[in-house]
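Here you get one chain, nothing else, as structure tokens; it is the form predicted alone.
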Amino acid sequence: MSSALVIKNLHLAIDNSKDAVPILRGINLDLRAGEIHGLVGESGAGKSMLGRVILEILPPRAKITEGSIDYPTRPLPGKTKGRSAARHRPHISLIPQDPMTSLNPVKKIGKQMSEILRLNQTGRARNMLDQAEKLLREVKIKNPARVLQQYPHQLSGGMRQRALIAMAFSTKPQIIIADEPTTALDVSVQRQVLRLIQDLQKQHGTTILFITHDLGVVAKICNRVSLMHSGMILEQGNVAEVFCTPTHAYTRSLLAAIPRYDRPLRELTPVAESLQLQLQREARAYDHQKRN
């Protein structure tokens, strides 16, 4: 299977007033074309920062100190009249985490969708709205013509997230970064949104990097998974293999901490603090070795 994205030995640091603080340490990641790849880790592990590296939207003081990112199947860029090539990336898109803060509150949904469509093609405003209506219909929004004339605050959280999913797929990207897209939704809506993403991914053959805390979501929709801690990928492989025969102690600890309906009386075992400290020490030792 061909690769849509290959990251090799990626190191990223953020400059502060005294020193460069390592954030990502030796990341190796191969996103295969047409797969959903789960990226799992606790808060601060570096998941979202890795997504920002791929999207090229790093904070001002962040810099890649080593490594490479390659898009083997990326189409040759065409002429982007009046636009920066760095900001015109139809081959990659984002489904953000919070549907309320990710939409412009003072612009109607139709206006926002038309602006995205206009970035990648030319045409009349009426044609853009027709395309936007078709996209909303694809994400199972009822009465899409009415929704196009509404503001974000007039929609439910699930409808806002569906609109963002439609925007992400509107440019027919090769890669989509889904950054915890169901975190702000209730459980019943989460299931619908996950099924929608999965259906659209199969329909379009899109490669998705699905960033999440939820191993249950990974088991449901992902083909492969990578587990992160302290800016390092500790284990990766096929979902079934990682879940059934995990090789890293951190992976085993995460799986042991998940409640299971088929074992209601089993006592949950939280991730040991000693293991957390050990992983942090390993990260510091890695940084020291790189500096010397």
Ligand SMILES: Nc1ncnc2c1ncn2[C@@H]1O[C@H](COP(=O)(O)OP(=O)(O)O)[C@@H](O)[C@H]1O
Second form
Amino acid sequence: MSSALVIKNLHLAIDNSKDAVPILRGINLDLRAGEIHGLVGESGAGKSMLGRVILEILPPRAKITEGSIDYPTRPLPGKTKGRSAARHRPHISLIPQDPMTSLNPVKKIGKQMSEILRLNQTGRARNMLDQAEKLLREVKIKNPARVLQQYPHQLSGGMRQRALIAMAFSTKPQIIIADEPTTALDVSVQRQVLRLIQDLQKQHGTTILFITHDLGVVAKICNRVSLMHSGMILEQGNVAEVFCTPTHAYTRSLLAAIPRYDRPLRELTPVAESLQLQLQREARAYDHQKRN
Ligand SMILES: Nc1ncnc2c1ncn2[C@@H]1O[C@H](COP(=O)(O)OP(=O)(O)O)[C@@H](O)[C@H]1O
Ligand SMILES: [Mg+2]
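Return one more block: the form predicted together with the named molecule, after the form predicted alone shown previously.
Following is the full complex, with the preceding chain placed first.
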């Protein structure tokens, strides 16, 4: 299978006035075209920052200090229109974690969607609104014509996330970064939104980097998975293999911490603090070794 994105030995640091704080440490990631790749890790592991590197929306003081990012299947320059061709990279979209803060609160949904569509094609405003309505219908929003005339606060969390998913897919991106897209939603809505992302992914053949801290979600929708801690990928592979025969202690520990209906709750073992500390020590030792 061809690769949509290949990251090799990527290092990223935040430049403070005094020194550079390492955030990503030697990341290797090969996103195969058409796969859903899970990126798992606890808070602060560096998942969103890796997503931001790919989207090229890094915070001001964040710098790539080493490594490379390639898009082997990118469209040839000149064959596509607009900015993405000029930058020689395929079109990449984001499905964000928090649908409320990711939408503009003072603009109607229809206006926000038309603006995105107009950035990516030429045409009349009326035509864009028709397209937006069709897109809302595709993400199973009932009464899309009415929703186009509403403001974000008038929609439920699930509806807002559906609208954002419609926007993410509207430009026919090759790659989508889904950064914890269901974390802010109720459990029942989470399931529907996951199913929707899966359906659209299949329909369009999109490559998705699916960021989550939920291994259950990974088991359900991902082909491969990378486990991250302290800015490093500790384990990577096919979901079935990683779940059945995890090689890293951290992966085993995370898997043991998943509640299962066929086991008593008292058998749950949270990730040990000693393991956390060991991983942090390893990260610091790695930084030290690199500096010298
Ligand atoms: N805008 C920022 N400026 C400086 N440091 C940041 C910024 N965003 C995140 N970080 C730091 O980068 C590390 C990784 O953060 P992040 O990628 O958001 O983790 P995750 O998404 O896995 O929870 C954390 O130590 C965090 O404090
Ligand atoms: Mg994050």
